[in-house]
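A single chain comes next, written as structure tokens; it is the form predicted alone.
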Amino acid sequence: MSGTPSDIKLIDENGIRIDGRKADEMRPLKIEAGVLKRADGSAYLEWGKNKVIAAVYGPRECHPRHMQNPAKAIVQCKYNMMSFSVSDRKRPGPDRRSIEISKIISEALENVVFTENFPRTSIDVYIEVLQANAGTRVAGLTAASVALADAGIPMKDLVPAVAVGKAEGQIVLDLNKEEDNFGSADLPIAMIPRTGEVLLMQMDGHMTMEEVEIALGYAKKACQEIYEVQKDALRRRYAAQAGAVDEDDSSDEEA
């Protein structure tokens, strides 16, 4: 967060964002589960200008044993941004921010999975950022949460996630890179819609209590949506694999 250069105007005089977005839209979101064959489940996520892919293997024995928990299966997170994903190159590997957004994205989603089910196991989800636009984190968690269903692991519920943030005073809804980059503060959230459990909530900059919950508003409001959209991804997944079973039937009866 840093001040805006003179040359950029995040929101003109009638509220519209530099994207043309209101205040409370959110950028275009299109989900697709179970586009890899080879892991137990998965999601490719479009939301804006991001493109995140999550892969979910297990649950499958712990490796190192040390780890393991004889009540429960642990979750393990690895986030990565593509050396590709941003404008200026990345170093390839992991640094001390997808550490950290990987911890975060491991505790969130262990509150809704029942790990209980899974002494000793592991369930490892990886998140690979194939291009970023402000918004990775949220974006690789809700798309982590459709690939764990894909994979059939039991859960409380989805998890949506959204970022609400600060530009020009104004409160504003799923940040793109220039609003991210220039404005003043950032406010990742994730919550169970049903529930309206708050599983993640982190802010970066400095918000009002009346700005919090504004914001808050915002987000909820938006992770239903979201929500939505992550269950119509599962729901063609599930009709494709029962077309799928209809036709193999239908072969075997003609032949």
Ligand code: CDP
Second form
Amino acid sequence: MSGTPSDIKLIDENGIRIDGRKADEMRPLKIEAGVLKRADGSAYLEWGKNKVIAAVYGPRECHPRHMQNPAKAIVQCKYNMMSFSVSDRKRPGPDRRSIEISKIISEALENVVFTENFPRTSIDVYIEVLQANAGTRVAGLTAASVALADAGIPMKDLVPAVAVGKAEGQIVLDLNKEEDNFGSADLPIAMIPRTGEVLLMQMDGHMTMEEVEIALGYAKKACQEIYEVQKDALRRRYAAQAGAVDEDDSSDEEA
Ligand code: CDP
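Having seen the form predicted alone, I'd like the form predicted in complex with this ligand now, please.
In what comes next, the whole complex appears, and the chain from above leads the way.
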């Protein structure tokens, strides 16, 4: 995050951002659940120019065994960015950033899954970023919680997440790449709308208390919106499954 180069104006005199959005407007979000056959649960998400896939396996035997917890399951998340997901080729394999993001997503999810129901097991969550345009950690977490629900893993609630930031001295919702690069603050947040519980909150840059208040207000409203998209993805998934079962039943009857 650095100062804005003079030739890049992130917000115009009418308060419109470079991608045409207003300050409190989110990029278009689409989620599809159950996209992978092999995984126990999965989800594909497009959020603006971000494209992310999440796959869930488990609860299954925890390896390495010394990581087993006799009282509950552990949630192990692996966040990865494809080499071709960013404009400069990303060196394949884990780096400090992906280890950090994997950790914070694991911790957020561990707080919603009823881990005590599955002692000694591991719930493995894989997040692959196919195309990145800022906000991939919140996109990954949003997709991962849909994939967990798709896997039928009992959990308190879905986890919608969004980043709020500051560009040209203004608080803006759901930063795009330019705003992330040249803006002055980035605050990713995950919040359960039903309870207001915050499962993830990070801060890069500076905001005043008043700005944080505005940012939290934007995040709360956006999380409600994201939550509806998540629920809709699961509804469509189960409707499709129920349709397939009905078809099987009727072909049985015909036979
Ligand atoms: O993606 P998110 O905003 O959660 O994390 P970030 O570390 O703030 O990264 C912001 C953005 O920088 C990413 O979404 C990518 O678009 C970009 N990036 C990149 O171009 N190359 C990298 N090696 C890492 C990030």
